[in-house]
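First comes one chain, alone, set out as structure tokens in the form predicted alone.
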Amino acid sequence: MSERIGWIGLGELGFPMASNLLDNGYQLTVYNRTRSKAEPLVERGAQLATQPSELAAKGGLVVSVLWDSDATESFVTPEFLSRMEGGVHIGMCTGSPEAAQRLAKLHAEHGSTYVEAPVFGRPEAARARQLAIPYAGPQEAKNRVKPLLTALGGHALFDMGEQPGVPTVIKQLGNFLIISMGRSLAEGLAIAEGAGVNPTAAVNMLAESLFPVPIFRNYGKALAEKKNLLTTSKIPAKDLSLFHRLAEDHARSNPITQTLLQLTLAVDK
């Protein structure tokens, strides 16, 4: 691949995705606040940027995989936008639909394009190139970035149209359902085990019959091995807070979300 990609964000998900691009022959210029996280990619040929604006180039591509909308919006400065003219920024954070709309508008006003593409999948799914990605933006830009989304680990890509904010709402909904099922599975397995049932046997049976889905296979296996992925991460509280805010913004009842959020915050304390 002759085109160089700008990449910001090398956390647990961003790093394997960027690594996949190198594996697929893409050239990368990377930036991360903690420089040491970028060094393994630099050793493989990636260039290191000293500030986010260096990732942008006229007509180029930039991918951001950051914690939330605030982190994404913070680096989209006037300098970044001026250097990005004619280019495409692919934003892959789990944030708010309002921020996605602001970013799309801001890029358009400066002659570039924002493609919103949040990611479903844990780090191991990224390494296995089994990510699910809903994405939205102008059609020409989506056509351009689709091969890149596949190369970075997207196994299932879902074109959600051109309206900014839609993929983010779907991401929030998906995360709400994952957390809901994960919590229910943890509680149910604990009760079953207390009644003398082998949790691994229960998970295997359920995952191969009634619930043949990744949440039961992956989270169920972890829970049976006494690894609760949902209570050892800050992500559930963040995601439930976003979904609760979305419900409040649109005057929708959300008692399950509120209960899950209270449980999650209680564990975090």
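C-alpha atoms forming the largest set that superposes within 1.5 Å between two forms make up the rigid core. Residue numbers count along the first chain shown, from 1. These numbers come from a predicted model, not from an experiment. Compared with the form predicted together with another copy of the chain:
- Once both forms are fitted on their rigid core, the CA atom of residue 190 lies 2 Å or more apart between the two forms.
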The other form holds:
There are 2 protein chains.
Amino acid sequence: MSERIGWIGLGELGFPMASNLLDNGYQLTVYNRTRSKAEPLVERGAQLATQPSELAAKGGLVVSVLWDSDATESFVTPEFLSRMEGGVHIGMCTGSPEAAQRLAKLHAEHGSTYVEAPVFGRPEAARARQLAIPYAGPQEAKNRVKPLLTALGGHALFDMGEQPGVPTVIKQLGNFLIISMGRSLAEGLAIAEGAGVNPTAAVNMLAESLFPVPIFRNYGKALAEKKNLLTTSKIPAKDLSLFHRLAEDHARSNPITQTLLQLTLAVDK
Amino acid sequence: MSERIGWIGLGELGFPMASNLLDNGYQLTVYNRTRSKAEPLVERGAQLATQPSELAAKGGLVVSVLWDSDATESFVTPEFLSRMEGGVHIGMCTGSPEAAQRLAKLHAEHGSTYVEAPVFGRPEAARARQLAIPYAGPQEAKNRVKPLLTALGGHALFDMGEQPGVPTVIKQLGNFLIISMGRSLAEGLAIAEGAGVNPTAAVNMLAESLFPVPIFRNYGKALAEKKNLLTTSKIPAKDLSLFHRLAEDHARSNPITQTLLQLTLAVDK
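How about the form predicted together with another copy of the chain, since we already have the form predicted alone?
Next comes the full complex, this chain leading.
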């Protein structure tokens, strides 16, 4: 467990995941645009890189947990690629499938491998090591990174094959469904409350019968208590924009996606 | 367990529920507009009524499982009410909360009681005795009917208090959420498939991680295999119309409800 891992991205989700690796005995070299976010990890023994290319080492492992595909592609420079020959880059952002395909091709052309592994889970789930991770890439690389995905907080790992782009589409689909359920719950509870029903009683009944899922237990209860969690995050608008683009790119009708996107953008204003 | 129950409504859901009561040793007098549907129960010992008022008996129990509020209100005639003094009418349709309030008032004025108990569950769930039932009414009547609700297939009973209309609003809310999840799943899987993802693999991953609920396991798999169950039923359009009216009556914004209603009506054409 003494392998040194290069890590880029210490945001809300990346930080607890990197922290889990330290807990599990991995050695880390970390890079983050806002350097102060790396300090708690450096205090625990992580090395600090001053630029992303320093994370790469011949035959090594690099994990990126960035906001989107653009941020991920922008650090995969010719210098980075030449330094990580024989290595594996595990990309964990929620981005576009086309970018995942480009990254897979680029790494292959430079003698390294891209494993696409977007993450389902809130920061609390990362801390509790309850992340769900669909992943894809060449079989040998997947075998190598599987223990790492578990060590960083993966609880349910789903091998989606070798075709790049598939895990990203599934991640976008899952996010769309979560947002649809959350927004539907918000709309429905407001209507029920308008009709004189106690929203907490309604949520409890549904969470105990038809919908025994975390979003009903947690988000439903927060909604019933008037804490609208969705309005504080930019993630839903980003994820719905990605899914909307995916639908349009493939000429699929998407009236629910469009309705949710409009709702989300209206909230962001 | 030899109490005689009056039963009206032997449709897809009513039939297996009445059948469960016979299995549990109850005596039934049944009425159904289409008389032939009652025959299998008559063969098992149920008595046949030629009109709904014959179901009522002083101090007795009557269960109605009809299409909507109109069908329920139309059989609660002055004759019916005078014959069931001291009795309890358990109304199990998905209707409007206002109708439930009118029925509660009407029964109270005639010395009987209305217990509102709409049913969550498909016919298979009725047969498997896995129904979820929110119910409301005067406490004494609820105590009396609770064993009956279990005997007819209720697995999860939720006492929602004494205020009429509340269980109906919760039923409408639950149906809205089920339809929203089903339609979102259909839209999302079509988009994912357009982007080259195997829908069965996507549904399996989601059902095993984020959404361990029957609609993903059952409906999701049917969708992935191109069996669109929603298009064969008139229930979604009816339920969404009710919920849309509820939202408009109480001046609540309902963009998702409207989108789903348009989708459902488009399918029905």
